[in-house]
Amino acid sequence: MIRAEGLIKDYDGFRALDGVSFETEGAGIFGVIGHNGAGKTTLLKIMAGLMQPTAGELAINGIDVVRDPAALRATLGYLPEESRLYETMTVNGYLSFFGELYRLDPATIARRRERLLSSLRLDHGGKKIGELSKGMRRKVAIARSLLHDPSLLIYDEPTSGLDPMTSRYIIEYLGRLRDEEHRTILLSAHNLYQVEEICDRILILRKGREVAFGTMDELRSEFGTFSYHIRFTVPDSAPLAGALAFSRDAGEYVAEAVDMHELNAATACIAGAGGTVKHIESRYPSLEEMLLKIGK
């Protein structure tokens, strides 16, 4: 369980977080999104126990993170946006080193290391970390964050700068960590399509304040408008002018209706002009459209 109440963070007169509050229960993936400067990384660092808030309360799985941040670390895996790795070490040596820091015995380190490298499809070939691609280095950082078997993962931009295939694999991997291993994951990401796809609940920040927190259905109910998109062809669009708002797209026309009454009226108008309806799509706004609507 995560409970944040009135979190405030000030930097030399600048308020990065301004009274953020939310609560979650159980395993799941929770996204934190917002424009640059909204306070996402600051919030994640506070939740990881790496930074103290100026004011407010934060409890994670019964641990008071504000009063005792060190108590959280045994159950936490943290992945910063920029992972600085020891590039002169091999992957095996690097993970073994961190296993020893977590006070794991050699047999446990070896067993977990091989399981993680296999599940992440990280075939390093004995190379030093500095010789690996960016995607492979990101996988090494993820393996390090999971080595001590934490129940809570805090990932800041886990797919930042990666190629589409590696990015897709990591997002699917996070889904398996939730579904098969029942871990709780908090992540921030600029790729809002990934957030929309994988997150169970989403926190939207704007200038350090909580704008909304909920499932995609709840966010759509608050910020979105359901609509129908009608694709059609017509021999001559002139008769539709003034009777129907539409645009041209890839040799066809597109009109929009917000309810069944408008939909029926639009299709009747198209038929009356000798047109043919090709496709009707029911559509909810995306997270990106919601964020644009909320503004900076």
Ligand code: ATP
Second form
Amino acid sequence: MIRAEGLIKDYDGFRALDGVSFETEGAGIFGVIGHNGAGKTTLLKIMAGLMQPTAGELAINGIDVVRDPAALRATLGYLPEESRLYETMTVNGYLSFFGELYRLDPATIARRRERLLSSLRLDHGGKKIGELSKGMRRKVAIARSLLHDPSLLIYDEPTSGLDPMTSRYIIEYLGRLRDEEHRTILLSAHNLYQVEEICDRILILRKGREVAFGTMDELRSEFGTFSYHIRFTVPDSAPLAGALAFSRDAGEYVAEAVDMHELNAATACIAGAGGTVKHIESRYPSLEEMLLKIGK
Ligand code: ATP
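Please supply the corresponding structure for the form predicted in complex with this ligand (the preceding block corresponds to the form predicted alone).
Everything in the complex follows now, all chains and molecules, and the chain you saw is the first one.
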């Protein structure tokens, strides 16, 4: 369970978080989104116990993170936005080194390291970190965050800078960590389609304030306006001008209607101009469209 109450963070007089409160129960993936500078990294660092809030309360799984951040460490895996890895160490050496820092015995380190390398499809254990691609380095950082078997993962932009295939693999991997291993994951991401796909609940931040927190369905009912997208063809679009707002798309036309009344009027208008309706799709706005609507 995570309970944040009135979290405030000031950096030299600049308020980066301005009273963020939310509460959630059980395992799952929680996404924190917002434009650049909205306060995502600041919130994740506070949640990971790496930074003290200026004011506010935060409890994670019964641990008072503000007063006792160290208590969280054993159960937490943190992935910073950019992780500095030791370039001259091999992947195996690096993971073993961190296993020792977590005071794991050599047999456990070897077992977990091999399991993580194989489940992350990282068959470069003997390679030096400095010789790895960006995607592989990200996977090493993820392996490191999981080595001590934490139940809570806080990942800042886990897929940033990765190619689409690696990025997809990481997202699916996080899904497995939730579904098969019942871990709680808190992540920030700029790829809103991924957030929409994988997160059970989403916190939207804007200028350090929370704009909304909820499931995709809850966010849609708060910010989304349902609409119909009408895809049609017409021999000559000129007669529609002034009567119907539409745009061209891949050799066809697309118009939008917000209710049945507008839908009927639009289809009548298209038929009147000798057009043919190809497809009507009912749709809710994506997270990206919602974020654009909320504004900077
Ligand atoms: P991005 O999407 O660009 O990573 P973010 O949502 O993670 O942004 P933060 O990094 O949390 O945002 O920053 C929030 C605000 O606090 C920004 O205006 C940033 O400039 C400011 N800020 C962050 N760290 C510091 C710092 N150490 N000192 C002063 N201001 C800071």
